[in-house]
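Shown next as structure tokens: one chain only, the form predicted on its own.
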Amino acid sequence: MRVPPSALIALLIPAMSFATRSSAEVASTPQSSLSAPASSPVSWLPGETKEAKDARMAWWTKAKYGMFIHWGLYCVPADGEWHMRNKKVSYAEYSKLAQEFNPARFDADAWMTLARDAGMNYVVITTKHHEGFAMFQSKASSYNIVDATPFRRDVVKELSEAAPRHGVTFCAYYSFLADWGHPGGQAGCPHWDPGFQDGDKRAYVTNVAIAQVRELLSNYGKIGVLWFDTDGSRDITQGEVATVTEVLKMQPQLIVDPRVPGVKGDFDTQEQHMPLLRPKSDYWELCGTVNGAWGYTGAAAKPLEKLLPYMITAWGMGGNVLMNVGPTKEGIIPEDSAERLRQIGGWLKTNGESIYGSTAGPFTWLPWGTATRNVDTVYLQVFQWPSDGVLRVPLANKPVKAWLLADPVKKELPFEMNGERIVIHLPEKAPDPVASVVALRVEGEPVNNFISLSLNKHVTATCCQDSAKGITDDDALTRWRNTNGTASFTIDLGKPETFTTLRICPAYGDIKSGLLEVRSEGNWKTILKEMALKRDENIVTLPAVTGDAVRFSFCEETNPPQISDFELYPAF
């Protein structure tokens, strides 16, 4: 992110790809339409009550962190799980790849005993991919591994065996609507090969994507998740809608996901972007990857100080965590991959305390890491260790215990309230080199006293002002949905307010050149300008500025920018 000299970056979390929430309300088709139910439903599961669906989601709750496995053909050509899409392949020569997919060291076993090493407590198997290949015998197609390939072994077969035997919730990931690789199955962009992906849907639907769902919750023992994903298509009629839930309750202890258009998912999925304020909905998931790709690619495994820190980010905002591993065509998790799990699971070792079973801790924002809370007890997790050992918490509780997770014998820190802050001494060194925790235990329910200047103050926009007041809202989901490349927005504080930070969050698109302006005794000043911002969560600290308005403004975007949350923090 570029800002004139006189503003620091203080932290840039890179710019990833985001996965929209799933909507019931989805295009019509010549057969039926969909319209949304008089009440919303609690669940997909007809008739159940908010009670029955906690209890049902509640090893999940505590699970916290799973495995999600990437595999398909789309492991030969090693490009990736879009290589069929993005590279135009015809069916009958992607399907050639299918003769080449002899993963011979591929062993179940092997990889749950990772997971377990990584603390992960689930695993999700792209049993069908977008590519439309079945990675289990299916009666439904015989486009699947065991009937098309030399190596003629059920690999999901194997892995939900496997995985209870390592203490792991086996879980199925499934493109429901998404399919290039039948006739009738869609895809979130015309047909590239008409001559043999066009065809009846409604028959895909029926013979193939319901069909081989009842497979799976037929043959493959009890499923944890059943993890639905699309490309973008959405043409499903209410009638399969209702064939859909009633093949899911052969399992109606079911978790489902929310990407089947019609059908209530049980938690809301963030797909590699991290949200700047905690979802409102009780259960959710952040879904990422290891080394930045999905399928195989050949791609390094991010650094374990870039990495844990974000996973931790999403357990401090009460959500789950599942990270993404792409095996390759010999059915090897690539080994530095498998590294930065167990390094993962160390971490778990000595702090999962502060993870498992935990809930979204008391803040929106801090400046040195996050916070999580299990029962009475506020787990601070510490990515930044105060140089001056005194580590700043803004409760205005009154402080009862402090101690190090990473301390066997739980020696007591000493602390004291100063002001505002619960002021906590640590010692000179870190326990952790990238997080380290710190255990706090406060009189009655935490209360939070760091909170943003500009939350839920007035907005007034140049244009979508009917969408502007999700730029300043404690919701992570709604935002500023402006149309225009050159556009501005103007925060009015109420009264003049001194701050040292800005947090600001562009849902969609990059700025290349933003502009900040502050209002003082009526007069505007740029503070700010050719501020170049990438999606997801900038952060800029700026010496102390005090107005009573703020203003943001950019010119000639390409890509019209829409924003999701702007803070602004005083002095910590």
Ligand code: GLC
Given for the second form:
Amino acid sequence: MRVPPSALIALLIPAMSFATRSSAEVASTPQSSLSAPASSPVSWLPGETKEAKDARMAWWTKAKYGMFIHWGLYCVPADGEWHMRNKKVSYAEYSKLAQEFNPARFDADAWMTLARDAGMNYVVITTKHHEGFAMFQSKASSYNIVDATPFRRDVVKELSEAAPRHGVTFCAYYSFLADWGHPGGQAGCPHWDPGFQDGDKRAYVTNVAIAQVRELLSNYGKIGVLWFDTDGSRDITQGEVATVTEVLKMQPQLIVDPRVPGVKGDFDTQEQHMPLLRPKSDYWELCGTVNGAWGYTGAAAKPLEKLLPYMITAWGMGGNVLMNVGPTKEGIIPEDSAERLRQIGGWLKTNGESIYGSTAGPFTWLPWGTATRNVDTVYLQVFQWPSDGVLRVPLANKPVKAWLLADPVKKELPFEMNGERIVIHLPEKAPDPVASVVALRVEGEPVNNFISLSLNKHVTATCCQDSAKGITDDDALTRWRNTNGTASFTIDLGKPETFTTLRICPAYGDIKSGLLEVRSEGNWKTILKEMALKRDENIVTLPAVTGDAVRFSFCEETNPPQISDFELYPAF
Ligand code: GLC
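Moving on from the form predicted on its own, kindly provide the form predicted in complex with this ligand as a structure.
Now the complete complex, all chains and molecules, led by this one.
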């Protein structure tokens, strides 16, 4: 959070201090389907029951972690997978890259070995990205790796054959409507290469997209996930949706993502940015990158201290993680990316019990880390090892046993109840410098007792009252749809409450200038003004503030973000 010191109301809150927790990459990009009632699951298979869907999803739910591979002609200019569109390269020019594509060092087994060393259980390869170039042999279009490059090998085939040898589930990404390399493919408006890209859209969908999906489902064995992509276009007919659905039935075990408009995906996708609130849908996946790029750019891998907590946070919310690497034109995964993945794999060797097969942890937010769960064991992933050696766990349950996953003999850690917290005494030194895991077995269904003071409290807003209740309902899908740059909302807490932490969850974008006021004994006091909050810095800590209502105002923001949730926490 960036608040100029002059903005603090020093008189009202002496010695105010701020701390922010940059929970890596936070903020949500809702992409897809809403969750459905248990009896009618969201599924690409019409009429499927919840039991059948859960059975179909079972391997994916346990797998938790996959490798995303963005590989196509774009690795040659090394400018990312949107190079053709960003630089407005014509097809005539761009397609010449195929002649330069000869990845002699490609070795499908080496990639699968890396996936296993990294602790990954599935792999999703871009069989055709928006550039339109197929990385597999295709009768539907000769613009493919076998027919158009000197390499002449079908890498999708090689990967699909190597994956099961290594116990990895093979999955295929396919850019369906978006295609810049075939006439009629969706290429943004206006087309930058009209002589080539204009064309019959319906013919493209049938003769290229649907035909290639049929090829993928016919020639590469069983596919785990068909990971469709789009660039936002919704230009598809009902008849085409029906045909794709029929084609998908060639492999009824398929799991399908929600990016072909009209085809209901099986899971929600979150791209790069961590949802701030746990997605309500039963199945969701966060896709992210090792180095900030999808296709190869030469960018360096992110540090482990950034990547690992980011991934664990998603697992703590019950998600899967699909981590991307961008191989080079020589056919290798950059060594620093590979090394980072192996480090994560090392962490999973010790702590994977807390990840694979786990479900979301019981907490909405924890100051020191996150948690997952497996039946009666709550796994506490501690990112900030307590300096006093005492871990406070806000569970209402009776503790049974606590131990460190890094401890092979599972020596019991001493614990006691202290008010509302289970208090676990830890060794002085964290077993892992980034994230150490404490397993805690408890009696009964874990019950979180660290609840936002604003949860389900009444909200009044100066604008867009209809949607204002989304601010306190702990649901990412409901949000205050404010568009007014000077609007404010007031949360009535019902009685005086004392809080020390704000957790602000904008739906998109940043807050540029917010004003926070608190009502105490009928008088409003300003607590913070000119609050600037980046979407990935959503925690603000304050000295204790007491009041029976809080008011948050935007101060002439040109584009105020919608607010998913506004939480207030007492001292921990
Ligand atoms: C973004 C990128 C696209 C990439 C996708 C993966 O939409 O623009 O190139 O394939 O993310 O989810």
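Residue numbers count along the first chain shown, from 1. Whichever C-alpha set is largest while still superposing within 1.5 Å between the two forms counts as the rigid core. Bear in mind that the values here come from a model prediction, so they are computed numbers and not experimental data.
Enquirer: Once everything's superposed on the core, is W524 shifted 2 Å or more at the Cα between these two forms?
Expert: Indeed, W524 is displaced by 2 Å or more.
Enquirer: So, superposing on the core, is the move of C505 at the CA at least 2 angstroms between these two forms?
Expert: Comparing forms between these two forms, the C505 CA shifts at least 2 Å.
Enquirer: Is Q251 displaced by at least 2 Å at its C-alpha between these two forms when the rigid core is overlaid?
Expert: False for Q251: its C-alpha shift is below 2 Å.
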